[in-house]
Amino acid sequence: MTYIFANWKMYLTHKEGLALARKLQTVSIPDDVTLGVFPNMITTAAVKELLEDTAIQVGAQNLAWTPAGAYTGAVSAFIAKEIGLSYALVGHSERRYIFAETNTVVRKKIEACFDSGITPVVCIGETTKDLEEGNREYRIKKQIMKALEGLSVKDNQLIIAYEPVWAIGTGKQCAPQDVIEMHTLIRKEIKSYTDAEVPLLYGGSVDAQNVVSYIKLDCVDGVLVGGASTHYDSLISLLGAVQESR
């Protein structure tokens, strides 16, 4: 299975998100491709309804780690599951480094997803500072350890997305050979905590022009796409490039 996950972030308004979802209603998705879209939280339920009769999955960009209670502004994994969401991004770099979410919070969110039946897409990655100071492997290993240590994982119950922070929204590209090296490290680390099948995605300035260079790698099970997924033409071009490369 190849995963194409479209993180719309906060690029689209409610109306723009719905308009994009309507255009996607007629898109044909191959059986061996899972296309998932992650709208903003206000738009998510309506997008789920629009795409109900399609093969396109809908996920949450973020979820709270607690199931219910006096948590103003929070949305739990159980609420997401109730409206039919399949996935949730957990620990995205923007949540970690802009909203100061810790590894401990990320772990709680993973457990909350497991409890509700949502598949967490756990994002890990190093910053420019990590890269410059030689802390790249340390950062990745620590994030994986905090996410998986002592966690009981079943096959395909969890997805990990490697997203080098220095390559997100910067126009800088992570070279395919670099992705191979990092994914090899990540898979080795995952195996030290679980024998379960864990799909591994790549994310970081992915677009129609470079997606094939990543998707063709044996170590890559799919991609997490940001800005390029927020416009119908660029998303369709990306999907077309993936299909033509198979």
Ligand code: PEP
The other form holds:
Amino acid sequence: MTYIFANWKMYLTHKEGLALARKLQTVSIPDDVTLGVFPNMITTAAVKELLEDTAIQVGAQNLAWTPAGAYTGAVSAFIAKEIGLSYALVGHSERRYIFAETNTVVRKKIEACFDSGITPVVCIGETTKDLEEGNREYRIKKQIMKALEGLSVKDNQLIIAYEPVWAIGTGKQCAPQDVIEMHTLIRKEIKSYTDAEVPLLYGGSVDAQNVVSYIKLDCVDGVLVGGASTHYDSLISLLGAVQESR
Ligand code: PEP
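In place of the form predicted alone, output the structure of the form predicted in complex with phosphoenolpyruvate.
In what comes next, the whole complex appears, and the chain from above leads the way.
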């Protein structure tokens, strides 16, 4: 299975998100591709309805770690499940570094997803500072440890997306050889906590031009795409490039 996950972030307005979802209604998705879109929280339920009769999955960009109660502004994994969402991004670097989400919060959100039957897409990745200070491996190992240590995981119950923060939204591409090395390290770390099947994605300035260089790698199970997934033409070109590469 190849995962193509489209993180629309806060790039699209409500109306723009609905318009893009409507255009996607007629797109055919190969059986071995899972296309998932992650609209903003206001738009998600309506996009889910629009895509109900398609193979396209809908996910949340973020969820609260608590199931219900007096948590102003929060949306739980149970509510996400109730409207039929399948996935949730957890620990995206924009949540970690702009909204100060810690590894502890990320872990609680993973557990909340498990409790509700949502598949968390756990984002990990080093910052430019980590790279410059030689802390790349340390950062990755720590994020994986905090996410997985002592966690009981079933096959495909959790997905990990390796997203070097310096490559997100910057146009700076992580060289495929670099992705191979990091994915090898990440798989080894995952293996030290669980024998379960954990799909491993790559994310960071992926577009129609470079997507094949990542998905053709044996160690890459799919891609998490931000900017290039927010316009119909660029998303369709990316999907087309994936299909042509088969
Ligand atoms: C992302 O939002 O996870 C991402 C990888 O963004 P972009 O593709 O724009 O770098």
